[in-house]
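In structure tokens, one chain follows: the form predicted alone.
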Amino acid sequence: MRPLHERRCAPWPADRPALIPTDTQALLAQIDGWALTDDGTAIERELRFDDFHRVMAFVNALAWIAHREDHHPDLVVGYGRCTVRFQTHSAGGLTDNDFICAAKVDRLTAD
């Protein structure tokens, strides 16, 4: 199977569930520095930055994303740092889609 971050985001059907847990942490385990929320219907990461200007490039590059995927995040954005989380609203919890918007996050975030 293609890695998350070359895998492109699709519809979720309306009657489609979300991910069972053992999926969930299989996808969890491909992606780095993300964690499951409290209640396990999202997944989310703290980036940091050194400067605001930096952030705010960041969240530019992430809609870019987003706009692309059809898939957007909640963020909470802030002097240094920037929240992500991603969850399928329509389906109540985490979908692939929600993996493959974090991989691609991470990539815009490797060293």
Contents of the next structure:
There are 2 protein chains.
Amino acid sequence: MRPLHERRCAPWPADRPALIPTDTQALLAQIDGWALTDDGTAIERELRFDDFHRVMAFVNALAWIAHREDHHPDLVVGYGRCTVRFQTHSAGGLTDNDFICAAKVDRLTAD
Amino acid sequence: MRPLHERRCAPWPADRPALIPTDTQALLAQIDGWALTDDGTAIERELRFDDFHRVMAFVNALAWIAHREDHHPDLVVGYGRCTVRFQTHSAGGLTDNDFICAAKVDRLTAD
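With the form predicted alone done, generate the form predicted in complex with another copy of the chain in the same format.
After this comes the whole thing, all chains and molecules, with the earlier chain placed first.
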């Protein structure tokens, strides 16, 4: 299997359930700085930046990924920070698509 | 006094308290679609859009205002929606600057 950040999102079949915890943990181990939310239905990462302009530049790069993959995060944006949350609402939990997008976000900020 | 959307933000003196409720209500009456948060220390407005790209275009216009006024909102962004919250953290509540920025946001979406 190719690394997550090299994969592309694909529509998740309506009758396919969300990932089970074992699969979730295996994928979580492949991304950096993300945590499961308390209810286990989403992954979340907070990123810090020096100023508002840098936050916005990041948000726009993230928006490009989201549009290209047709998979959209929820964001909380403030001065110097952005929390990114991925989940697959239609599946009621996490799918490969969430981890693929998370890995692409990681590539934006990787050294 | 000029309309709120024509005014510019100015640094709020460190020893000047946040607005009192009477002043808050008078300014709130001059903006559209905003509500006080439950604790009365911020104003908030949710805007809806047809898709993610439109949300992002709005967020970038808002970012321009925020940078120009050096007064920055907190945002919650999702597919088709953006909640904008203004408060003056340094004053521990609301100041003229919050309502000036809110009025400028209203101008972005006004018919």
